[in-house]
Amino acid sequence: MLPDKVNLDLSLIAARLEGLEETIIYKLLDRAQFCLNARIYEPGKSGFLGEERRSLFEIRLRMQEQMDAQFGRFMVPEERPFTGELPPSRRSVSLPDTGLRLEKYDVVNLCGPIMAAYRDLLRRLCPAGDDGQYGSGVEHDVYALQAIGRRVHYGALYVGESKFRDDPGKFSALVDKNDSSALLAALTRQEVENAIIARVRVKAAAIQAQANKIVRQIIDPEIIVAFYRDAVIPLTKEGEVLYLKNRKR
């Protein structure tokens, strides 16, 4: 089988997305072990001299992405940066044929709404208050955000291309009409979404079942389920629409 056919096999894509959902659950549970610590999101309170305009969270995220960029992370289609003006890769990176049909991967970039959804989630995910664990808080924020971003963009790109190839006539016609609502409806598989949500619920509970409650915060699985249902899945489909509208013919 040709490499692009392997990449675009919908059952394999679904399996990879399932693996990514486990990563997201773990990362969110790790962040939930620390208080909200609102101070880390306030500009001028980072503790960094000369950084009056940025928060500790913003500084940590930018430094992480600057390093990642130099290692070539953002040359991978599903790895979209949350910050701009990053240095070029210092590595020579050669990627196999993805089968994707985009001139520039960044035309499908949902980082803004992912960030907004994540920041909104924190108020429900983390205990209220301030435990002083600022460095740990922003470290886990960055890892959680990157995992969510990877999942959303991977689904948007590869599911979008795979579904197009299943019925190119239908999707080409909808793109020609510039009918985003009809595209969204055509991309939606409600039974698949229901299965994902049910699986996330089971995993979020199972992962915590053996946790030592003396040292671990136990999070209501419905908080993570709601985030998946109301943010991860809709943003992935929004990305699929963007992909199809920008896909090279």
Contents of the next structure:
2 protein chains.
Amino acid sequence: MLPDKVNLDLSLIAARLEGLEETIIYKLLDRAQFCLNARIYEPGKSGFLGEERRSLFEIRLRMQEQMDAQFGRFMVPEERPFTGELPPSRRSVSLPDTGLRLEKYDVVNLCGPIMAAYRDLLRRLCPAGDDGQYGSGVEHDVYALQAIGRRVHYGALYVGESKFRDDPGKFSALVDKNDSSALLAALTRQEVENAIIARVRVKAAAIQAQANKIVRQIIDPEIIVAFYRDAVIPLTKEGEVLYLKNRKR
Amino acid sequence: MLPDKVNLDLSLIAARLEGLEETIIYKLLDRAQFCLNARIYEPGKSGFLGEERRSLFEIRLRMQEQMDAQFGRFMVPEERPFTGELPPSRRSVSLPDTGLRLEKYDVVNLCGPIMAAYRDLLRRLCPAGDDGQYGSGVEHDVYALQAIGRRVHYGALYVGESKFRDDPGKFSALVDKNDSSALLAALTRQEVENAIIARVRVKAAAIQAQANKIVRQIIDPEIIVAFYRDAVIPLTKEGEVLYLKNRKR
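What would the structure be for the form predicted in complex with a further copy of the same chain, given that what you showed me was the form predicted alone?
Every chain and every other molecule in the complex is listed next, the one we just looked at coming first.
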């Protein structure tokens, strides 16, 4: 998803983050067409031959990431895996010079809290109950999670690096002091966050504007707005802090 | 994707088909964010370890369907596979009484012509050239194809059965005469097709209305309209004919 040469100009990074918004909204709206189907998240109730312990959701996520790993997905900095023990890539992925200064991309892996926030979101996003569409439910969960993960990690890594370059002295000093809350404050631009939130609200409404309410589950844009405000944005900043703390000098 | 008991009322089937439109449009728009990347469709140029003959696209489609097969996807009538030699399902899928009268769902498998139409569409949908995003290109191809396949086969099977039930005498006679063109004419409702096309045009515009043209590739709705008019709708009707010719008495 990166151009040949990464430009660490903050406005370009912000534009790229903006371009990922539609994809996240599409995938959340598609998941919302199915009931919550709580059973798919329960360990040991997958009904999947040879899998006694895991939930159907975990099995699907793991198999998807095992496939994706073979295609080289996790060689891309912003594609962080939710599961472990993944096979090596079977193709070479030509990455541009990312400009990132990390020993190992997985030191910035927010998949745990992304997962928790997503699972919590599902209770508001999906109709309650069980429609038996377990396969479709877990399929759309995985696609939504991957889109959210890409956005959070892209922001964490590239916004982190870009802001550092903008004022290396200030950020180095805060890292040296190991002052996470001061780092977080230095990384925060409230007016930018407000603009993102306003934009997501407008898009979530516009994307659904022509849908037939009888055949499509229509989602209150505020549900997606709250997820951006309470999860996507703060987790991205948490990732920026992690990035800066682990950035190679 | 089916309710517990399938209702073969034509207006309900049409509503379900309408609900699938958003998903198709979302997935086409997401694919359009990447260049055509012609190399990913060339056999023998996958760069995928252990795969000398196939294209990267074919490898991805095959692996996706092998995973999906284990989750029982192809036990659902409208989910027809593009590839063959698939593993058995590892879970039991509870299907409602579909009301369909087919010995084997795969006698109505339009995946060949769907694939041809999609590959042709790509040249209009995607920016020309090569952005190196091969993994993302094939990933989005597979998701778009699955959404299109679901829509075409759902229509073929359920619209076919519903129309048959509406006038069994007429359709049985046409099947007995083996008169495909008369069957096609009897299945055609031009005003319904026109309404679908008009709706797709409006949706394709509305879904993109708030996207930032600088960061998202905006697709002329007419490209998607033409695909519906020239591929989705005629292939669905071709599938209805196939369904009726193979329908068990």
